[in-house]
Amino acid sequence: MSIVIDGVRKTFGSVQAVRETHLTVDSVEFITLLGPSGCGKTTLLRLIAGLELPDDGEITLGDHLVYSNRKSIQIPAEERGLGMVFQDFALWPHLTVFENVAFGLRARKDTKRLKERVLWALDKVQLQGFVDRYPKQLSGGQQQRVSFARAIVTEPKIILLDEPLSALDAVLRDGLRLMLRTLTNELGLTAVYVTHDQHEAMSISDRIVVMRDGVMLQNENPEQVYNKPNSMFVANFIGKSNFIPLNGLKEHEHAMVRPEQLKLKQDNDDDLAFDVLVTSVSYLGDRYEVILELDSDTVWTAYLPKRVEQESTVTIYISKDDIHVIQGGSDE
């Protein structure tokens, strides 16, 4: 089921939480709303869900217009047929795993084949043997899997996820991220995922929408967002960026390369060469993260396959094909 957001905006007092926004999510697409705290990503998710009402614009889910200021249409959240997963799990502590998953079905008075459907949902999240346990008897990862099961048991076509993994440790996040993406693919769900974690967004998304101050800055696939950021803010927010001095740059133009594009050997005759001072070396298992100083105003990060000596001077090569020029001021 597709999602179409047309001219939606939302203000809280004097704060423009979501400025006029136009966004289409295709059926069975997994997109991530990414940005720092206060950028408007959670507000936009809640507008889709019907938990907040826009000041203007329209929201269409599939063939159904669920909100229109102009047409005075306002379908409440419980009638939009969406699944939602929250950051804090939102489980009832006094209910068993089975009853937590069944809660939405009972609330809708949709109890036909209830046991079969609840067990199906728990099977999908690999919690078949946990039906009689209470939330306090589960780990954080297991609790979040219960919330996933509760979101899919009603068989929605769209699932909304508000930073669902941020309360978990790194190892659990990796495993649940893979499970979540596999599950949405298997069930044919359209997914809108909210996070401030760039690594999470890059690894899970078909498309990333980078937001700042209620505005969508870039709306492309992860490769484009990483390799060709359209603003200095996106370049600095997604991954690490190195800015290199180039002749011929116009005012408010910045030449950028990523850390893995700095190399110790020359691949082509026209590669750019820079002599730099090694100021720090960190071993990360699969690579070395090296801090390099070109001059007092220019410090780079490089990901290198072998150790270089700290305080030594090395020559770094950069392919012209790897250089991406960004238009705009340093704060954009």
Given for the second form:
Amino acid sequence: MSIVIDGVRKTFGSVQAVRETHLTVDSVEFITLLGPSGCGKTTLLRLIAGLELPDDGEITLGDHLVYSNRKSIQIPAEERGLGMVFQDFALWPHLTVFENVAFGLRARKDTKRLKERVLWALDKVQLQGFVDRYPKQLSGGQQQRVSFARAIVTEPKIILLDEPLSALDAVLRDGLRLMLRTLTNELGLTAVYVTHDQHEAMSISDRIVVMRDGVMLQNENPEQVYNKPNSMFVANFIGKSNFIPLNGLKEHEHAMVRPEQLKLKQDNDDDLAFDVLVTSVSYLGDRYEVILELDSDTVWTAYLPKRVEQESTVTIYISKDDIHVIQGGSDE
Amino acid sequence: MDLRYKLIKNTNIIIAVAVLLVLILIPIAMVLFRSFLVEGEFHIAAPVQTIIQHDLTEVFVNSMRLAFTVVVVTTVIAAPLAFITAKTDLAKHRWIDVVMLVPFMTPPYIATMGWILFMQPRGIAETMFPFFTVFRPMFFSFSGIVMVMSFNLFPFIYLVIKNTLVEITRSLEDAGSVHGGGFGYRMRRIILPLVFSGYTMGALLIFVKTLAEFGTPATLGRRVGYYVFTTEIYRYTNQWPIDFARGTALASVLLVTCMVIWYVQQLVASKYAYTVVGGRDHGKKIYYLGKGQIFAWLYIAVLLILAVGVPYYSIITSSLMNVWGRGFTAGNFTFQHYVNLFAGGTQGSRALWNSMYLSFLAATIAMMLGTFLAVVIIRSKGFIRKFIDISSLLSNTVPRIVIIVGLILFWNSPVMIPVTVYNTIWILALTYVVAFLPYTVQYVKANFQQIDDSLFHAAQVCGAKRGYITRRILFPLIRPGMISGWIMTFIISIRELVGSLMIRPAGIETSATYIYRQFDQGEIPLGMAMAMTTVGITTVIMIIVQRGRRTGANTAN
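Next up, the form predicted in complex with the partner chain. The previous block was the form predicted alone.
Below is the entire complex, every chain and molecule, led by the chain shown above.
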């Protein structure tokens, strides 16, 4: 089921949480809203859920218009038929795992084959044996899996995920992320995922929407967002960026390369070459993270396959194809 | 914010405000207003005039002097105990805290009666521990009132000091000693400043509680001619010759005094409150007493004997005596007084039954009303929220006797005649509801505040409508608060003395008024049997609830 957000705005008092936004999510697409805290990503998600009301615009889920300021349509959250996973899990402490999952079915009086369907959902998240436990008897990862089972038991077409992994340990996070992605594919869900973690966003998404101050800055697939950031903010927010002093750059143009694109060997004849000072070397296991100084204003980060001497001068090669020129002020 | 679920319907807010106006705000306003009227005209200085003209300054001075002395004495009693149980090797004995709650949970009038029975001529001490009679002149004086009230109230300030002490983590003190501070220096520069704000709040609360207390002054104070606000308000409003104007003037002065103290407390609290930010180490520094333990234990023992032992010993033996004053001998022992209470048909059993069902009714109404108000408070915002919040907790801030005077003025006023419950037994239940409403409001509010919004949002996204969310999510989650509110209201309604005494219709007795009257001029053993019965019933209820909660806690929440 697709999601169409058309001209939606939301302010809280004097704060513009979401500025006029147009966004389309295709059916079965996995899209991530990425940005620092306060960028409006969670608000946008809650607007889709119906937990907040926009000031203006229209929201369409599939062929259902669920909000329209112009036509005075406001379908409340409980009638939008979505699944949602919350950051703090939001499991009801007084209900067992079974009843937590069954809640949506009971609330909609859709109790045919109730037990079978609840067990199906718990089976999907590998928690079959936990039906009689209370939430506090589960680990954080298990709680979040229950919360996911609760979101899919009603077989929604759209699932909203509000930083579902951020309350969990790093070890649990990777496993659960894979599970989320596999299950959304398998169930044919359209997913909107909110996170402030760029690695999570890049590894899980079909498409990333980078937001700042209530504005969508870039809306492309992960590779494009990483390799061709369209603003200084995106370049700096996602991955590490090195800026090179190139001749022929216009004002407000910046030439960027990523750390792994700095090389110790020359591959092509027209590669650019720079002599730089090695100021620090950190071994990361699979590579060396090296801080290089071209001059006092220009400091680069490079990922190199072998160790270089600290305080030595090395020659760094950059392929012209790797250089990406960004338009925009340097403060962005 | 989502308008439909976050906020509450306006009709609910209007109902809440209306209920509060009728039950609490208008009665209190009437006390204030009445005291400014002199022969039908409004005078701003009228209450002060009344006080001066009618030579009530003595009452004012007496009250303040008593409250101040009680604060000093409770502090002297409580501070060493708090240090012992918070910071020394005796800290592991948690049961001390539980035992220290016994005097606090004992109605002051009952504890005072116990002491009077112990000390008075031909009393328990004279027949059993003659040595104590040398203290008789001291007891039947100001110092006796202070002692009895202090033993009743010290657990409160003890818990306040102890809780702040416990929060001072080991690292705060260790940092002090590593940087060269000795024990005395650490006490003065670290512990005392951190305890200060908590202590002042506790101290001011004790001050107000003493000012507002009726039981001890009414039983012991009147006997020795020490009159305070509460006893004088009671006298002018209930005993011949009745002078209601003077009574309300006194009530309004008491009200204003308490309000000023609360205001000071708010100032102090906001200025000197520190949040002791604990790091990972939540351990506390333990001072090992070694041989000194014996003194600590001795201290606790003496305290318990005086605060619990003496009053309960007197009450229990008195309740088992055939004829009071003949000593506790084999021939003078009987259970007849208890049998009498449960026999039915007797005055005592009627009083007990009255108290039981009025308290049951009051607890049930207070639980429903309090829960409603708490939900309205949490779900509304801005000024209206603050207004409802403060108003519904007003009965905790305003001295009970002032509220009672207000209720009499309001429900006995000509406007209310067609609908009034005054002069019927139901006015008692209404009084208990008004007086003890804050408990449910506070418990449910605290309960509700711990529930994260996402629990409701999750239910909403799952397709649940408002009513369904209330029934399946909200209600089960605030149920513990509602039950606590019910129990608390029930227990203290059964024991409530001043409200019952002042507002009951002629001929109606509750357990508290029965105890009071039997003690005053009736059969002491009968009154004491009633005292033990009400204390017993309420204790049993509390134990059952605690048990139930502990087993319940293993499954849900």
